[in-house]
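Coming up is one lone chain in C-alpha cells, specifically the form predicted alone.
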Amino acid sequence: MVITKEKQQYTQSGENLVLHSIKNFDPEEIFDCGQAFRFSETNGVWQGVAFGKVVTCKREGDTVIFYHMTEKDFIEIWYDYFTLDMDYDRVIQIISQDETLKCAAAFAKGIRILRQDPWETLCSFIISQNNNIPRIKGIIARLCETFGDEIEPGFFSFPSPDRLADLTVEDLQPLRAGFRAKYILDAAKKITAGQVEIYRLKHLPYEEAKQELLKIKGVGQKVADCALLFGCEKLEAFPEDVWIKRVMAMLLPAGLPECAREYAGIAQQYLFHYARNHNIK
C-alpha cells in the first residue's frame, strides 16, 4: 500500500480545522459515490456521522474546512477515516499505466476510500440489497434513530451488534427494512457470539475474510466485497453488480489490468463514478 510519511498540513482557526493545499480530496466525490450513507449536503457543506461522532465539513479551493473539530479528533479519529496516510497521485500513476483507467482516475480522482466502521459497513450494504440510495439512506436513519444513541440534538450513533443481537424480526418492523431485517440480526447475532470476528477481518488475508463474511445469512459476494472495502481495508476487493458488470463489459472487456489489482477497488470507484456521470450503462 502507498503511504506517504508527510505529515499533512493543517492548522486550527477558532473550532475549526482547516486542511492546507489537500489534493485528491473532493467530499462530493466522496461522500456521494456510493461507499456511506449518512452524509447530506447543504449549500456545499457536508456533515454526516461516523465513530459516534458528528463530522462538518467544506472544500474551498485548495483547503479542506472541518467545522467544530479538534486537533486531537482529527488526529485520532479522522486522518485515518479519510485516508490521509494514503497516497493518491501514486496510487492513480500505477492504475494510470492503462488508457481507461488513465481517464476514470483523472474525471473522478476526488474519491477517497473511507475507512469506515466494519460493523456499521457490513449492515449499510445488507441493507443496500436490491435498494436505491434514498431508501438506504432512510433504513439506516431510522435504525440509528431508534436503536442508537442521540449524539447531539437530531444525530444518533449506529447501534452496536450486541444492541440488535436480541431483537427480533417484530421488533425491526418500524425501520421497514423488509427481507433485510432477518439478515441484519442474523449478522448482529453471528458478530455478538463471536462466529465472525468482524473486527479482526482486516489482519486477515482477503479471502480468508471473506468466506468469514459469507457466513452471514444474506451476505453474497458484493455485500462481502463492498464490507471488506469500505470497512475493513481491503483495496484488493471489487464489488461487482449487475450495472458495474456491464460497465466494465463496456470499458475493459479483458477485465481490470494486472496494473489495478492491488488498488482494484479504487479503480472500481473511479469506473462507477465516471460511467455514472457519462450515461455509461
Given for the second form:
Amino acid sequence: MVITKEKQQYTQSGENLVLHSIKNFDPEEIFDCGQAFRFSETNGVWQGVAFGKVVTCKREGDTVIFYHMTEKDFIEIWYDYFTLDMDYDRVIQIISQDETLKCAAAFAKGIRILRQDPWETLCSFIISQNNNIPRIKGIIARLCETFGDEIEPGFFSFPSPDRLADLTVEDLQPLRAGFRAKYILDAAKKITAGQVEIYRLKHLPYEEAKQELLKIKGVGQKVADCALLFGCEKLEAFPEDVWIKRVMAMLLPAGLPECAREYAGIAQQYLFHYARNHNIK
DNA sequence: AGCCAGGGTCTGC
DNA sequence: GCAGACCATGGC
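After the form predicted alone, can we look at the form predicted in complex with the DNA?
All chains and molecules follow, beginning with the one already shown.
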C-alpha cells in the first residue's frame, strides 16, 4: 500500500498531519535500526532533526501522527523523506520468495529505508566506523551542537560541508571522534572543493557513485554502501558490517538470494535488525 | 583487563 | 589479493 499525495490518505487536524491506515510504518523500527542517529523516543513519541527541521511523530495502531507539520512541508519534504511512494508490501512479497528473508522481514514489517541528506548520511557513517550506535549518536549530537545552527531551542541543524571544511582536527577535539576526525575533514574539504559532487550521486549509476565516494579518506566499501543506500537512493547497495557478516554466515551461507537483488539494501536492513535482536554470534 | 563496536589505512608478503 | 597491526573512545 502506498500513500499518494492526494488527500484522503492523510488529513490535517489542528497543527498535526495524520496518515490513515498505513502499514509498514513503525517509528521505533525506522529510527532504531541504525540508519538515522538523530532521533530519540519519549513516551512513544519520536523526535529528531532532518533537513534543518524538527520532526515529531507517533504511531497509534495503523495511524501515524506528525506533530506541528504543515501540509506544505509534508508534500515538499517528509513525503520523500519517509518514502511514502514506496510499496513495502510489494518489496516484502518479492524478497519473501526466500524463506530466510521472509522470516527476517516478518520480524520487523515497520522498517522503512529513509531518504536522508547525502552529506549528513556520509558524515554519519564515517563516524560509525569501528564504533557502536550509542557513541555514534553522541558524537553526531556534539557535532551538531558545536557547529550547527540552533533551529529551535535545544535543536541543532547538521553542519554543512562548507562549515567544516576549514576546521582542523584540534577544532573537532570536543566531539571525541578519535581517529575519525581527520576523515570528517577530508570529506568536508573534497565536497566543498567540488572534487566529490555528493548531491549529484543519486543521479549516477550505483558503481559510478560508489567510486566517487571511495575518493574520500576513511570511506571504504561499507561506509560507501551505507551512504549510497541511506542517502543516495541506491536500494541495490548491500552494506556488510560485522552483524551482517555474522547473520549471513549463519543463515545465508550461499550469499544473498537472487530474488533480493533489486532490493538488497532493504533485505539487508531486515537482516541487520533480525541479527541484533536474536543474539546472532 | 580485555574485548567489542554499522571499518579503513598502511605495510608487508 | 590477503593478513595483521594500528587507530581513539567508551561501555561492559
